[in-house]
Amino acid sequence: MSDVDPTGEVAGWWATAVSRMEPGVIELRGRPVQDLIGTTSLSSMIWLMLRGETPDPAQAALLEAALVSAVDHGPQAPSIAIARMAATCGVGLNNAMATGVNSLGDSHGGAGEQCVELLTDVLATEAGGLDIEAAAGRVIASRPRYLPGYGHRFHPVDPRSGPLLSLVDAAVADGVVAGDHLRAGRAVETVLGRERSRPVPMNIDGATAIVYAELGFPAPLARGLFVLSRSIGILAHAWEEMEQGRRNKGPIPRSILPAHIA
């Protein structure tokens, strides 16, 4: 409270653990700015703020691998596409950047959201008496026949997945997460395997659903930590189309038409 604002109202209708600044200090979750600078990983620096402490070592290894993992699918991802689409209309760079992010919703970026969520109910499932597998089973019957986190349109085998997978088997060895999401990750895919005529592999959105489960973070998290992820991706991208200077590249090449519907 001050002469300025005596009862506290103004100063409380933002009020925030997240940060607090003041002429000559600032501090985020607590702990002054300069003695973060240098010392602190970007993905513990996200963990922070976040979560209001600092993971240790092998937490912030773990999520940096998430997040490398995730940051490019290349233009046929249409946050890239559209990002660079905008970038030749003139706009600025973070323009550009937000149309990317902004077309991240539940059926492009909301996969990793969504995985957490089933992943979820099997082990909610699993508590109620069933094996994981029996408890996989009934919840992907309980869904659309398109589940979150499995199968890819482009690769039979997402070749981030195993990679990721192999660093959460460390970790669950090494004490560092439970494991549990883990174990209903898979047992989702052994049960997949047994009802299609071919396998459906987990995807870089159920591996990434797994760690950021496994680390504690909600499933509305996964989201933003993906669009976080991704947003790298996407100023690449954008930075390229816009240094190459072409104007108002639209969806495809000016040599193909789109087909008309009569």
Given for the second form:
4 protein chains.
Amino acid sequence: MSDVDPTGEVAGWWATAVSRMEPGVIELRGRPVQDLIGTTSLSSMIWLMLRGETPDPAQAALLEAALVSAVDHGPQAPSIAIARMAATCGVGLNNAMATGVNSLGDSHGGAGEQCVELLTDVLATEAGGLDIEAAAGRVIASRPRYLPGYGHRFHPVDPRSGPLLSLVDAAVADGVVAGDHLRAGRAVETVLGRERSRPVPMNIDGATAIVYAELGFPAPLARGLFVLSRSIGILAHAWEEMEQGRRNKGPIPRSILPAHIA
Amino acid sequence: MSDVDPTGEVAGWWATAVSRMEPGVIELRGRPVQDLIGTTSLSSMIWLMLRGETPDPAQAALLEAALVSAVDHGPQAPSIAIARMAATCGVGLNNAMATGVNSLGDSHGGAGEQCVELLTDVLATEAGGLDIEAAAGRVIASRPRYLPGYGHRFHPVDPRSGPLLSLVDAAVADGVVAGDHLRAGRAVETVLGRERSRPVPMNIDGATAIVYAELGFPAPLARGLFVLSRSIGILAHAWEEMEQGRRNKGPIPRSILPAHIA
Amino acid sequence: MSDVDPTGEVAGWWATAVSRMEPGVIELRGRPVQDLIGTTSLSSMIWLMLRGETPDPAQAALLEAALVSAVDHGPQAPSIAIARMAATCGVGLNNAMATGVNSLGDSHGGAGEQCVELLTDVLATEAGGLDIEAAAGRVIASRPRYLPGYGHRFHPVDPRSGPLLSLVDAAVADGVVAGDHLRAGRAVETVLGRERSRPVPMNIDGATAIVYAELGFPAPLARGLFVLSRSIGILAHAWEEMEQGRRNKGPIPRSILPAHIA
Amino acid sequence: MSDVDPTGEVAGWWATAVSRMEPGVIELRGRPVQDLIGTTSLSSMIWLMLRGETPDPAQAALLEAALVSAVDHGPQAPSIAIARMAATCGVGLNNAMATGVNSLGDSHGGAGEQCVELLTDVLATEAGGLDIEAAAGRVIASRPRYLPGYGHRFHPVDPRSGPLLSLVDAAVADGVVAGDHLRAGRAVETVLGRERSRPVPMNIDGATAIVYAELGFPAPLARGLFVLSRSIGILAHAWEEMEQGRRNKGPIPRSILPAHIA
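So the form predicted on its own is up there; where is the form predicted in complex with a further copy of the same chain?
Below is the entire complex, every chain and molecule, led by the chain shown above.
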């Protein structure tokens, strides 16, 4: 307690278990920062900061694979286009990145989080006494419109899902993760394949949702982790745009526009 | 060219070397994404996305150490406090993160970038025929106010700088990096120590600037890389705050405020 | 149609009824901009841009009063504190404003929108055959936790509500607005006063919700209009902070903090 | 002073001249809020909040005309396109607005501020003993690249400048403003017309810069005021987009894109 905060109210207002400072000392989740530098991978650091403990190497590797898989999907994704356009408006690189990150909302960056919830629903329904496909069918029936984590408007098959799921399969075989969310995810895919006229394969949001859920991250962190991953692509695109030096780039070349929206 | 874009103007407007898509295909910097998942570390991925090529393992390790070192400096840093407060206002986790990232401006997140420029100045001055300390002295003299990368208002010695610089020393010894920016950085520190009444040691912005510059990143990417690093801390703090469930958290507990700013 | 967009797809993608340009011509909602400059008040302009037609003067005056009422509630409001802190981090004034606006989320800037929905619920329930207080009672009973637009954690009586509601009363008397949402809002207040141990008077979010709903704005625009209003306070505070010249202002003076969160 | 802040440090940290609260009391720049509601126009309120005093009606009218003139320039402006795209990503209306505002950086929203500085330079140079056109010529010569406030890449003549400058002329005639910045602005236009192969007329950033400078606003507030003005257009566009219900709108219709950036 300091003299000017005798009741500790101010300190309590900003209390945190994430980090602790004293002059000359920085502890992150209780670890002196100097013990982390050069010894801890970036994915282990992310895990440590979010959960307070260090993952074992196999867990960190699985997390890393998921983070790598989602870094970018090109400038037609609104977040990337937005960051590139902002980068031409005379703001800092951090501001351009923030405009992109800010756009990763419920429909653009939220599918992973929603898919974790979907799969958790399926597992809870299974726990009520159904087999997993029946549980998946019931949950699908209760969500008529849109199933987060399945289908892609551009890719018939998402090239990222298979490699990532193979790593989850291996992690299950090695006892690194339990495999329940993977099982639920595949059951949903199977039921969808049976019910729809053409297959609705799992997409990257579904595959990363399985990884994050298998590793024990709560659903909202699926969005948080996606933000970290996609921030890499956002930075790469914003930087490429800045280097090109355009000024106040609109969405469409002026020459192609009807005059009235130029 | 598509029929509706016969001149290729639209395609050119959004042309990028970062990523390429076709149905079923995602290439990042020319690499099929499925070849990257499970084989590429997150720091190698960052390097690849920003530079178009993969680093060798020693380069990636040095980059990773710098990224780990700067993830967080607690809620007294405006970006962290801002993200935590935003997280209580009923916005998405991505929006809370964006408010934090948006605040990493010239004076909060820009010191690394400015320090790269400073050290580059010193090296250019050296190339003009001075020894490195004389060059450092001349550059310091030309910047009377504030030297980015040196001194800390809280830490007498920044506990992150030493471990990070040791890794740079090792990388120089191993021929991974050339060591010029390290040499310039230490010359600045030496001259400052001679001129000021008490030592002005290099801080984390200085140490990471040296890493990024030694690895060949242009100055503005020192800010971009810092944003990626600090985003991890921003996420950890925003998430801790969201889990606590406060609503519309002001900067100071209401009980301690004079009524007129409550 | 331009030659390069023969099918009009590009033009359609960005088609808007808000504005139309040709070289030398700017039309806003079909009005040449030169006819608006100097003849149209700011509140009429807001109305025109959002709804495509000009309000009559009494409507514009009521809208203006609501916009004036909510411009600021001091730096303990997270949006204001956030904008002030961001303003010390070396970003542009527009970036500092954006961080504040970004924080006006569901719980900080959304109460007006939610209150419009609440009052619309009450009116729909009344239309089902109940008297207005019975309708209010039923709606309140269905929302156990928190009633947007009522009560204030700081003001026993919100000094803004009375003057604003008096203007709505006058507008009803003059036939400017119908008065249904006002009636619903007062019924909720009456029922709350009966049910709770102490009065729960309408707050500024409730009073502005009534104004916006009476004027025919859909619920989400209650938030949009609040953002416009509060942006004025955000600018005033961010600018005051910039002029003071602090650098990287944390939420609490360092001197009062326990070292570990400094 | 409260018991828990005996030295007043906490209160001082957040001290402000903008607003003052007590339970039941809200004062904005020293005025009880209830005295402002229904009596004060929005433009007077903006003036009061930024400057601490109320303008006279002629000043408020001139400010209002400038604010009205710049509300929108269509979806080809990056800020508008960005806000519209963000509005399709599942974020709040305030978040969509913030992404737009965040993009009003040095090159997109900063021309007014830069033009105030330019005209102030011209007046300072005149004060050094040159006639106004010679002063304008010298300042132009010192800024080889780009003159903020002059020329438009789309409009041969900006339809907003004339009407706004007519109002400034009238205000000069009525003694409302002194007319020095107007004089400087016209001298720049004259010199540019003489030096360039075709006329480079003043644009809206120039015309509003003159208004704001004549009314005594410091240069950075030209950007702040532009943000307030353009926020109206940003809201109108974001809302129109939200009502259309698109999901994750990219910059260009997918049908027109070469596959590799879809």
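Every value quoted in this text rests on a predicted model; they were computed, and no experiment measured them. Just so we're on the same page, rigid core means the largest C-alpha set that superposes within 1.5 Å between forms. Positions refer to the first chain, counted from 1.
Core-aligned CA deviation for Val10 between these two forms: 2 Å or greater.
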